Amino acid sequence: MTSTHVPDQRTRHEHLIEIYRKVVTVRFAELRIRGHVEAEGFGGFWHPGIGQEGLQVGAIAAMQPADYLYYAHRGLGYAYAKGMDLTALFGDLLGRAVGSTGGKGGGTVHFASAEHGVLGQGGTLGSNFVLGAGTALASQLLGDGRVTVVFFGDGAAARGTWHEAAIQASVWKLPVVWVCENNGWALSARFEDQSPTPNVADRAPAYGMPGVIVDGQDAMAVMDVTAQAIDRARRGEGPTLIEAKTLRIRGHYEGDRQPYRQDQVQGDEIPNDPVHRLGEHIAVEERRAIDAEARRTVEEAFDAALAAPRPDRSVIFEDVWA
């Protein structure tokens, strides 16, 4: 898939600028969280997404505002790219009342916003597959034209829920797009040591769907293949499996010393950095202005979240069915 299709009438360069703005904002947000974890500690496990921001923002740039999103656990780029407020996202992570969940689940990734189509996560790794298939089935039955996009890692591709959801989604031609972020590691297991195929996308034909491999460090390329897959799903032709090849820069979680890994990235050097790849196409002065604005936005949002009150214990009784 090499189409230059984009989801609206803006020029290619305008899309690139907007994606760069979001990607660099997410990068600064990631670094701010890392600094907080190192200096102050954290009430949970932060799974950094540094180096994978480009594919997250690029894929979501192909979505329509009404489309549904199930994000993976690595970073906050997904929810921010879908339109959620940065202070609310920081509030969720810091366990503050300004969070989108009102401070529940602080220290881990549990963002949710029905307004933005961000439907959160299930309680276990791999539960997003069946949740995403369910949302897509609802859209098909309602005829509302929405497409569901589900992100997951290469390790989660081995879960039984993937097998169940992939088969049924193809049989019923559900409007869902699967986006696998293959960073080469399932926690501490190398991909090649736990996969019978060289690529996750190689498995797609067995489920009766196209499998597409894309350079996950190229945000624009990811946007293109995702846009084609979304268009296909919206036409009623069923799901697509996209495998974005990327790189896990940090440990599985912040603080993971990675004794199992010999190819650790030293310092903050990021090979094939998606931020730099986008920035190469933007004039230096414009890029510096965007960077300064993004850094300021992140600092203001983080400070606002940190200053916000913690929730009252009664919050545990809110948003429950019975």
Given for the second form:
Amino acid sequence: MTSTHVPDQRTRHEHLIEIYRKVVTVRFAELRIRGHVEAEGFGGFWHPGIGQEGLQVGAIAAMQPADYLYYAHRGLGYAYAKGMDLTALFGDLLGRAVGSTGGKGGGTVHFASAEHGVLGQGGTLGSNFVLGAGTALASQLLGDGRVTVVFFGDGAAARGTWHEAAIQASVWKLPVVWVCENNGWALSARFEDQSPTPNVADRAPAYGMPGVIVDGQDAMAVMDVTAQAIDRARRGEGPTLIEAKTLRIRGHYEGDRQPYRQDQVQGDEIPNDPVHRLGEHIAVEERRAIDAEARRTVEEAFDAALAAPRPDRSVIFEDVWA
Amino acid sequence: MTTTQAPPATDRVTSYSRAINEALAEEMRRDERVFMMGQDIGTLGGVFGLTRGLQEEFGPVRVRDTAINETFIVGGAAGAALGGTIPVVELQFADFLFTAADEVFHKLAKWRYMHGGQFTMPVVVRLPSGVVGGAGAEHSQSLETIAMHVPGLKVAVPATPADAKGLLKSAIRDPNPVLFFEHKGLYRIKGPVPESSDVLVPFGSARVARSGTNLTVVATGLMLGRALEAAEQLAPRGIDMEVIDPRTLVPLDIDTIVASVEKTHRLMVVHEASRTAGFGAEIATQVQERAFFSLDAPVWRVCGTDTPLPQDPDLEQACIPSTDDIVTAALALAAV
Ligand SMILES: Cc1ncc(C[n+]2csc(CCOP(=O)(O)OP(=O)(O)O)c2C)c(N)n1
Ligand SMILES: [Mg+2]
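Shown: the form predicted on its own; wanted: the form predicted in complex with the partner chain:
Below is the whole assembly, all chains and molecules, this chain first.
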């Protein structure tokens, strides 16, 4: 993989630094949210994305600002990587008026930012497949040159909507890129037990599209394959299915004791940690400075969200109709 | 708000399906962002011929034949709306709302709400609805009440060619998702339709299809014609029925219905859909809340049976209100 596919003129090392900064920021955000859930909880479920930040940030680093994103429920790395403000994201989690949804949130919610092309997520797994294909269709019709990236889990890959969207996207050569985060689990279901193929990407040829497997702990590799897929999509050659191999470090939701799981990750050790893999390439001093800055950014944003008011109950009746 | 029945002088007579076709063509000419997709709508022109000629005029990019993938047709429309277009999609039969239920009732209805009002969802889903003669239990239902029960969806139920055209044009211009129930049994009926491409029928405005003094009948779709026939049969027998077509169920123009009940003091709701928890129940409830002391008799419903629809065309007709059923019920209610 060469750097020819990176989306702008920055050097590969500059990209790595930027990706590291975002990944480590998301890591601190993950830890801060976990601390909050353990201390006092909130109304809703938090699906931690810790350990999967590298692939989320890496894939999104290959997108242009105007490209569209449909993210999955595993953390907030996607939305942050696409440019959304951390206070707004925390505000959504904590059900504060400063949230991007204006306080309708609580737990893993529907972050959105029209400005950043963050179009949201469906609470029913697999809804993003058909919506993503449709948004890519709009780009094709309008000729706006945008690509849509859709994230989903290995479990969601079983939904029928995948089949319906993949067929149409491939037939029409829609500018959409599917990114599967295969973390080995769908709640209590092991991927091996529910998949007829060893990999999700193995299914791609049936839909006439390339399937690419990448090490999801290697953020730069994920950026590279995503950049290639996005280029292909933008050239009008149609969709690509990327499968990033990763690992679910925590329970399905924070607090899930995982009685179904024998391979529980103990303590804070993250196998093949994307933070370390990126960090190895950065001088110690520089890395420490980035870490300190990231920690401060997260603390300030979280405090700001915590201090923000709850929404007025009148929001219940807002935004039902345009 | 109420419009009168008398057609303006510029109207000409055309069919319900032609009126729908004209609305689609006019709106596609007016706004380049409008496009259509669905099964067999392009080269064939739709299984009911509704989209005939449109692919010729607008090309296969804007009038798109899809695979058999209802979740994509509706969910893809939702996504395409988020991407800045105005999709008008067709499900071959309204019954396939259930096939695309997640996309209809979750994505179309709630996306804007869930995401803090940042997006609009200007999608129209065209839904050939109702009994048509032997189409069977999964191709004949009237599902408008189900649509009405989920907040976030507008619901149109046109009964005349003019309303089909005017409501569809309003639907396409509406920033909210609209479920547009076209009655399959009405596709061939003819009626006056305004010549001008600027005539819209607003949502939430019932039409008094016949004014009368003794008894108000609310009816939609295929039932409107039967209610009007019943009214003509009853007139010589001293029952002067007022017939109201709400035209849209969301929003519902309950004011026009209440005003009528305050005049006639009796109300009957006629619908093709199954009786239990149909829109008749909702209208009856709202009327007794607002006009209980105007009522001289209970509100009655004349409705489809609480059964699936049999495939046999005769049995099927026996499951939905006939003109005779409406006459019989009206005579009985007038005597209460
Ligand atoms: C249609 C649907 N079915 C079930 C659920 C409940 N659910 C939420 S997340 C989840 C597991 C998803 O697994 P996967 O797609 O692999 O994502 P992961 O949680 O591993 O990131 C389940 C069963 C849902 N939200 N939607
Ligand atoms: Mg999984």
